[in-house]
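The chain below stands alone, shown as structure tokens; this is the form predicted together with the ligand.
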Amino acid sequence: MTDAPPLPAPRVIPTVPGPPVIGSLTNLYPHRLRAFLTGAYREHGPVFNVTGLGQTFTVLAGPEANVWAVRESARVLRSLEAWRPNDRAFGVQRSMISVDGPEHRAFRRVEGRTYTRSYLGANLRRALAVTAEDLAPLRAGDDLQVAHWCKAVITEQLARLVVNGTARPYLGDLLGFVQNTLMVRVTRQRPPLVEQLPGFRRARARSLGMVETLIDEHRRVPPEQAGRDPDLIDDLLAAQAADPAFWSDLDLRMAAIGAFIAGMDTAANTLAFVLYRVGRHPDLMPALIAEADEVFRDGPPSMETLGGCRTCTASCWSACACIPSRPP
């Protein structure tokens, strides 16, 4: 009988040092957070703990953690504890993002279609039309708040494609409501008191009002009558009709606003990051412009053509290299 090889010694996750109780709290405010996390990543590596007011957050940071998350997270992580407080903010007990297993699959069967690549492909012209609208007023040399501009584009694309509405009159409300809710309920960067502030309550009422109005309109005028293809709300209404015990009206509202919770900041900040990368490296521009001219030569490109944009894809991926890895 041979001895089994010894297991590697468990490694202790390093904690960023800070004063008792307060910990790193003062570094967790939005204007300091990015520099703080980048510095902590460089010093402690891709996994470290951050404390503040008695709470401990485990941070996975940098390219190594991203690669690990893509490969392993479905197997070893779950989102229940992180996302349930967010569900409660919307008056529901569970949502697609907070459950696992068969219940998660039940949500995905209904909500998944409008989040697929093929759905985007079928609606690509409408998505590109939004980008064109938001580019039209810009002139070379204009100052541009890039991240905010990206949020306006992505939020409107989500509104038009996923729920057949417009988010233009509600952009500030959606951003204020969704971002603050996530920072109070999920990342816990802001205190619960934020949800009592009049500005937040107004943004919440207007954002939820927007989706409730859209759900009512979809109920009154089904897609065939409206002369459009079914969207997320139509899929949800069909699911509610088939299984009213599973889908309450609040579940529908949560799922409809879920597109904005999931897509608004994530996609917009990623896009802003890529534009930042290009701005910092103007040498990338000629090849990118040539590629864009080529694929738009005969009108809006298809998903396949876009997927074949090697220069653009390489620039997106190399945006990760903007944050240099920790020195060995």
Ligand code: HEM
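Can you return the structure of this protein in the form predicted alone rather than the form predicted together with the ligand?
Shown below: the chain alone.
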């Protein structure tokens, strides 16, 4: 009988060096974070620790982390610890983004319909109308804060399509409330004191008040009376009527405000990144413009037509592929 081969020694996760106590704290602010994490990834690899004020954060970065997350995250990760503090900022104990398993599926059954590709396809003209409104004031040569513009467009599109509301008068409040809440409670980049500042409290009150008013309007005027198709809030009200023990008024508020924040940092930043990279490659523009002219020649295209825009897809991949990755 032979001895089993020894198990490989566990690898020690490298820690990004920094001064005592504060660690990498000064690099965790938004204007430095991206460059800091990119540099740390290139130096230390896809898994590394970052310290600050006595806390240690483990970072998973780069394409290796993306591949691992797709393959393994459902088996080894869960959302509760990361997102419950965020839920509490909205007055609830759980939400679709903080729970997994059957409870998550219960939320998604109600909230998912108005976020589907088919729902967007049925409302594509309304989404494109928002884009046209935001493009109309722009002239050739104008300076444009691309990321903020993308946030404004996508947030307004979701507000109109998903809950038949508008984010226009509240965009600053939503950005101030939601993004500060995330940096205090989820990423812990900012101290809890931020939530006591008058500006934050005002932004929170206006954001939540806006959603509560919208829900009240939906209660008073159902879709058949309003002459519109049922939206997310109508689905939530129907679910609450069927199972009031599961859906409290605060749960409805949390789910409804999701329409205003669902793309604020995800789709908006992705779009801004693509626009920026394509803008750095003007040689791609003639073919992109020609394809857009063809696709929109007879009016707004279908989702299938948009999905078949090969020049746009190939150009975006080509531009984004120019980003240097970590050396082997």
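Just so it is clear, the model here is predicted, and its values are computed rather than measured. Rigid core (definition): largest C-alpha set, two forms, superposition within 1.5 Å. Positions refer to the first chain, counted from 1.
Core-superposed comparison between these two forms, residue 28 Cα displacement 2 Å or beyond | Not so; residue 28 is displaced by less than 2 Å.
Using the core for the fit, does the CA position of residue 262 change by 2 Å or more between these two forms?
-> It does shift by 2 Å or more.
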